[in-house]
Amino acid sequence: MKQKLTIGLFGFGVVGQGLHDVLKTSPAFDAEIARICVKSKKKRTLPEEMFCYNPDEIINDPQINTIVELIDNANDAYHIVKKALQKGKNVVSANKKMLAENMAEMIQLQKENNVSLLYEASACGSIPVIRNLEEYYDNDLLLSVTGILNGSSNYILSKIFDQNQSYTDALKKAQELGFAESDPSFDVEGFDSLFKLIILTTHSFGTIVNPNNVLTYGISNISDFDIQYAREKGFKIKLVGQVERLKDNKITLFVLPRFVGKDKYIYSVEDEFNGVVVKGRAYDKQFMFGKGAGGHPTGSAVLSDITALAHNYKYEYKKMNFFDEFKYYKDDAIEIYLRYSDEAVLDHFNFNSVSEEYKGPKYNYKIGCIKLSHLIEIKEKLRQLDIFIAATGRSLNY
């Protein structure tokens, strides 16, 4: 049975905006935003009564029972989010950080106070990743959960490699469309990916994974010398996040740049899109596409979940309840190509076997298999190192 939401909105940007708008034509249940709270004052669309700058006079109200979070500011979302879980109101929220760093107790505040957190907009951006994670593979046969889970890095290396731009130059446009921010880094050196990839792999192995403890290593290093490789031998390179399954109920998650070639459903992946494919036992491969980023991509995702609490919707959380328990395994190795110009860069790395290696005027490269344990304990040391590092995609474990 539906009931009737009396919204509390955090945050009134585009995708704030946009949802406002959306509500006031949608006849497909009955919910109206009563009251908004924002950072400062300044000439908006909407009467000024209708705005207010402390939480607590929406978390307070005991006629708004749900809360739509969608500020930037991680450490204010998870306050607001907490305490309105604590106030017994439903709540979708868009933070993917926040999130990703509170899992844990964000499911034992539902959990305690009986109420639903959705989230649908934090990872994926329209793409219904999440709620299909959640009930449509909610089977035991989920092999690996493998995309493109950025927009802001896909559409650099887009412009990289459909347009032959340089990397400076495909970032300075991606800033000027607003699909990067003015600093960048969050996108470009796979923060963003991370912290989704941790959100997914919650629904789909019932896994809560501390985003410090997962190797995560962006595109800010590329070079042309790297773009000339994946050329000469067929592929793009795409930021990618994994989560796969392996032997005795142990799963790997990474996100690194990837070498992909024409086979894989990501290689036409491009602009600001994401794609997500889940492989499984019985159904091999399954492909979902669609904009991962902007304000009615996300606003969509946030009205989903709006509707899904007028139905009283709620995640389970299946693989966590009501399936053994995976555990996070760090010592799974990898096959990586691994740029550099400084020998004295390798005494950093310590490679399981070589398969190749080359040594020129300017610029090296060794490519072989490295534990994951190893690249994590230096993981804040590689950004510091000139060097590239991505993914072969050679599956070691299949």
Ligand SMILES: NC(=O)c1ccc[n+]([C@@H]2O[C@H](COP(=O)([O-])OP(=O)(O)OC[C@H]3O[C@@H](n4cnc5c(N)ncnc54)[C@H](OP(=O)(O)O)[C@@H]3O)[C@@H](O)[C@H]2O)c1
Given for the second form:
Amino acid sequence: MKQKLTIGLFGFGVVGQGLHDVLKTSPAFDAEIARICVKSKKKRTLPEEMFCYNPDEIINDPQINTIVELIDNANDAYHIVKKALQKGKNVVSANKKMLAENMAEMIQLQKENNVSLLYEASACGSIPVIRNLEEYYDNDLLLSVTGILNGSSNYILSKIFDQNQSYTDALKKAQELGFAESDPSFDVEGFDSLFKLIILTTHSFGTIVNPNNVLTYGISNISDFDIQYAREKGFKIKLVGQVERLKDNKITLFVLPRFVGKDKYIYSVEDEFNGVVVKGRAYDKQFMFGKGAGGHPTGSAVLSDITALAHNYKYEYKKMNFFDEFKYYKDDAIEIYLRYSDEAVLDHFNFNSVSEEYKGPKYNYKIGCIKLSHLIEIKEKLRQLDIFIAATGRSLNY
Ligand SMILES: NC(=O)c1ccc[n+]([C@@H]2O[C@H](COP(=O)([O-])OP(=O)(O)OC[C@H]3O[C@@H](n4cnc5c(N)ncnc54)[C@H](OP(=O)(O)O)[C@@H]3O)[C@@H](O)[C@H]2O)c1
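Please give the other form, namely the form predicted in complex with the named molecule, since only the form predicted on its own has been shown so far.
Next comes the full complex, this chain leading.
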């Protein structure tokens, strides 16, 4: 049975305002925003009496049965969402960092309090990837989920490859257009993609992976040499998150820049768009494409979750509850391109095999296979070295 929702909203920034606008254009939907909790007092586009500054005013309000958490602070979001669930309120959240870092607890809280926490907007904005993984791809056929999960870094790479812009100019433009934050490291170092990948992995294979244990490397060290190398081979470089099923109920996952050829669906995902390829037995590959960020697109995903709550929808975490456990396996080898100048950096890398090598006046590169566990061990170091690494896309089954 459908229930009327009275919403307490946390956050009235890009997504909060987007949700408000989108709700206004859905008059058929029986829900209203009763109160909005924000951080600071300032002039807003809605009457002052709608706003409050103390989360408890919303969480303890018996009239409010639904909490929508759209704030930009993962720590505060954790406390707000936890309290709301413990109070017996259903919650919608878009906070990928908070969810990825606390997934096990969030699932437990839903069980203990018999409530629902939905978070479609947390991964790929308007693309309904989580609910599809949970409901449609709920069988044993799924093999991998591969995607461009971060719009800001994809925008930068598009400008580099399609318009010959430098990394610095493309990043500046992305910041001017609001696609990238003033501190862009969350996006360009791959963390945003990582948190989304952790959430997608939960719904793809039922495995909760600690984000600290996943190889995550971004695009900030890309050089003209890497771009030229990719172009000469007919590739673009994309920042890709992937989780893949291996033999014997194992999975592997990582976030890495990747050389992508014209034959791949994600080759044509440009600018701030996101794209996700779902691969499975019997159906081969399917591709979901759309806007991964922005107030209205993300607000539409939040609205869809709110609508689902009105119909008493909950994630069943089917893969976790009804499948044999998939173990995160780190000992698979992946083939990488390593660009470096100083020979000394090679001491950090244990290549199992090398298939291509080049030494030039300024830059050198090596292409070879290396164990994922080894790259995970040195992942902090990778960001500090004067190198660039990218997956060639050859050694795994994508
Ligand atoms: N932007 C996107 O396109 C996008 C896409 C997908 C997911 N998301 C996720 O959606 C969430 C919101 O992002 P956003 O871009 O809308 O952020 P934003 O524009 O920076 O807005 C953040 C809002 O949160 C409020 N806030 C911060 N800390 C708070 C606290 N402790 N209590 C109450 N309110 C608090 C701020 O209040 P003030 O107004 O007083 O500063 C502001 O209204 C984030 O988790 C983000 O990762 C965003």
